[in-house]
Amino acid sequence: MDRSCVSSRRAFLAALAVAPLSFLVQPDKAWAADGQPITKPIPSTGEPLPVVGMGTWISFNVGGDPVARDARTDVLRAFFAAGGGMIDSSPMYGTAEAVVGSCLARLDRPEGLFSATKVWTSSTAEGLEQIATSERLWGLQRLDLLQVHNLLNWQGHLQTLSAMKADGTVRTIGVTTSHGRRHAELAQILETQPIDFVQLTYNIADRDVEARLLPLAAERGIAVIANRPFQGGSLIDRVKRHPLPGWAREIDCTDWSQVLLKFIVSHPAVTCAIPATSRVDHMEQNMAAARGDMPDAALRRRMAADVAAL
């Protein structure tokens, strides 16, 4: 890590450590004016990482349909189009990876792409060869992140991803949990293991995480990936059918979808959300919450209480 990040991260601490306990950061118009998404730096590295990202559970498990994987890649497409970076899979997600590398290829890979997967497997080393299937579908020499899929057997996972960190032969490592389970142990490797990235459940409904993991991650320098930010979807069904209130404005928000990305990202510890979609219209509603003003924490307050009311 370069003094610039570590200086960097030094300051970030610091701003944590006189927040109010919710840890919140205040707007800044300055973030998008170039018309850019905000990024947010990868602690371990510096790297900038656009916020919004995108998950491909369900959504990109679509086999060898034709017309399913043009629509795919046409999501990909607007994606990478609106500044997009993170694309998150795993060999659970049934044929997501292989149709992940077939719209990859037919864009020309991306500079952008940030690709992220998992080994998900008991045996520490049917690992290696999961992880070699993974890069071949995704049509990739080296993944940006291998993460542990959902603590299984992460000890002898994260030997493996380790000494394939040190070799240079993936670039971050992290581990993942979802449907805010397994908390205790989570945290546990949170404070023991060098990983560079820790994904978890985060959305204005589900935040048991703001409590000890978020400040966890960002006191050891893990950034942190949200996933299930609609609730695999029931959260938007939820709150859809109610209009945007009056304070969206202030957010630059035309959407629900905006509106509860924004809550997410807006905490200075997560680094980027991933919600999944299979239409174009709702990537770039999604993407459009990586642009514009961020809440400042009386707003987080009042969208948090208000979203709990409908």
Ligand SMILES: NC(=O)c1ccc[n+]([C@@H]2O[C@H](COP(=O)([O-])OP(=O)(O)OC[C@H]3O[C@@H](n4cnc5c(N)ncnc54)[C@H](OP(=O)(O)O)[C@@H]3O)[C@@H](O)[C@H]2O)c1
The other form holds:
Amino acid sequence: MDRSCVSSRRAFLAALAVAPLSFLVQPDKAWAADGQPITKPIPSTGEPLPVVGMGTWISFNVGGDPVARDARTDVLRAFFAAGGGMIDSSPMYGTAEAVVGSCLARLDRPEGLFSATKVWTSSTAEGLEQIATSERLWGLQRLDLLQVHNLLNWQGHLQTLSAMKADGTVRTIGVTTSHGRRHAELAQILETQPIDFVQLTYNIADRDVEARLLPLAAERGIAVIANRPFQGGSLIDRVKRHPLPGWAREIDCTDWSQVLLKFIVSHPAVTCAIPATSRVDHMEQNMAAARGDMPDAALRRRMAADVAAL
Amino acid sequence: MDLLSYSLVDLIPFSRETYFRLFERYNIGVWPAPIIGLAMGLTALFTARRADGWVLRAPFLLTAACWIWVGWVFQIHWYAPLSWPGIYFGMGFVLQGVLMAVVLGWGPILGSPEATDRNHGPGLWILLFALALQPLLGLLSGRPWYGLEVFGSAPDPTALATLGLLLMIRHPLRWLLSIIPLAWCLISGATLWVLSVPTWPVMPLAVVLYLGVIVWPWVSGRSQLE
Ligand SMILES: NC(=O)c1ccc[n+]([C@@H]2O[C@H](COP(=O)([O-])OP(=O)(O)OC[C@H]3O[C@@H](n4cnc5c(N)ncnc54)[C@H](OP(=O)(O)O)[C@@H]3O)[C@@H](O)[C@H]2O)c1
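Switch from the form predicted on its own to the form predicted in complex with this ligand and give that structure.
To see the whole picture, the full complex is given below, headed by that same chain.
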């Protein structure tokens, strides 16, 4: 099997040496023994990021419900206990940012957090207010990643975000899309804009981005976040009706969620996948995908064919 | 906002569990408003059934007050934090309350007995269903009694009861007063469908029934002429 991912410490050193190509650094077996999750470097900074992060769409939009907030705190606790890093949210997700912020505070702001949220408004001026609100809700003075949500007014917001990055008020910037929407425009942005991250939909059943966008991101040194890894839940519900294929054991998968996630994060251009869950057991299953062997190119082809045939 | 690029699923950013918990928290948070709402509904039922002329304004004024409450308190303060369209829903509900109060509460037409040629049949049944049976549908989805949606404080039975009441009167502006309740029935049906709530067809079926009752005399009259 090909370990297409690298350890945090070694990734960082490798990234310093060959920063633009660091995401293609060859696998390193040494790290696995220390129990830490597999990481990949963010191409533009070299900083290692665990290959499985988490999303918050629906799962963390629970409002002021104290019972649900307790349950989400447990989910975040499990995430960080497994070495989780990126949490992705958006002002579009109702109360998700507020809930994440309150859970983080209850967990005494765990180490390793990579905070990623979005700006989602058609007005450039309002974007600044929205970002300030997000910082307040997360309880952070500086966010790690700000993305233009669904390319909404990306021209205006990217100017704001670039200026913020230049003066150090945000660490990295990017754009997002999903469901395969507006890929031609996204390609144009990847070609012309100095962004650190692109977020798009990529999973074993939605693979359009393999043709152009993933190679383009790799070529431009842009980190890729894969959203909707389980197609919002429908993909995993569908495959779970079938027994786990024999090859799943070869890549240390005990559950379909790990098969689906390992398929995504073993693509050389993908930096991390961000499955969303409201359950601790699912979080533990998902985070286990950031451990053990990863599929090589041949097995990835077989995985896709087998899942398509289910 | 680039609304056309969003699908229905994008506009429902919460789970079924969160939606059901919203009503549990809301009913407890605004207590005893659900009981007061239900009492207002029963008063509306009895006055609408028995009265005409001046007294018939009472059920509509009571229901108008409920629309304003549901819009301001439920939609804007409880629902909108979970889902941004709630602000617009809230404004729509308040507008419906004001329209009902102005058109049916103070308008001279309703006051004249000739104008209240009421057909109690389907309207009364819809009203009864909204007041008594619709809240119990929640039990089928395993919801606790304190999380049930009742007339006057929750949007669905309030909208459905309003359609029932509107079928019990004849008024030139009835079509205007039907737009928001009908639209809400479709929005709520779509929301429940996305959340896979088994009773989702109830609200869209109410739209079909309401329009059917209105259109039927016209269609059957025409076919008789032909
Ligand atoms: N345009 C954008 O920027 C954009 C668009 C879409 C998504 N996103 C981001 O991407 C994230 C992920 O996408 P998504 O939330 O739409 O969908 P997803 O992660 O593909 O699927 C989430 C669903 O999968 C279920 N699930 C998670 N882990 C599971 C497991 N181990 N076993 C069985 N079921 C499991 C969850 O249910 P349970 O809660 O029961 O576990 C939930 O219903 C979002 O949360 C958001 O942060 C961004």
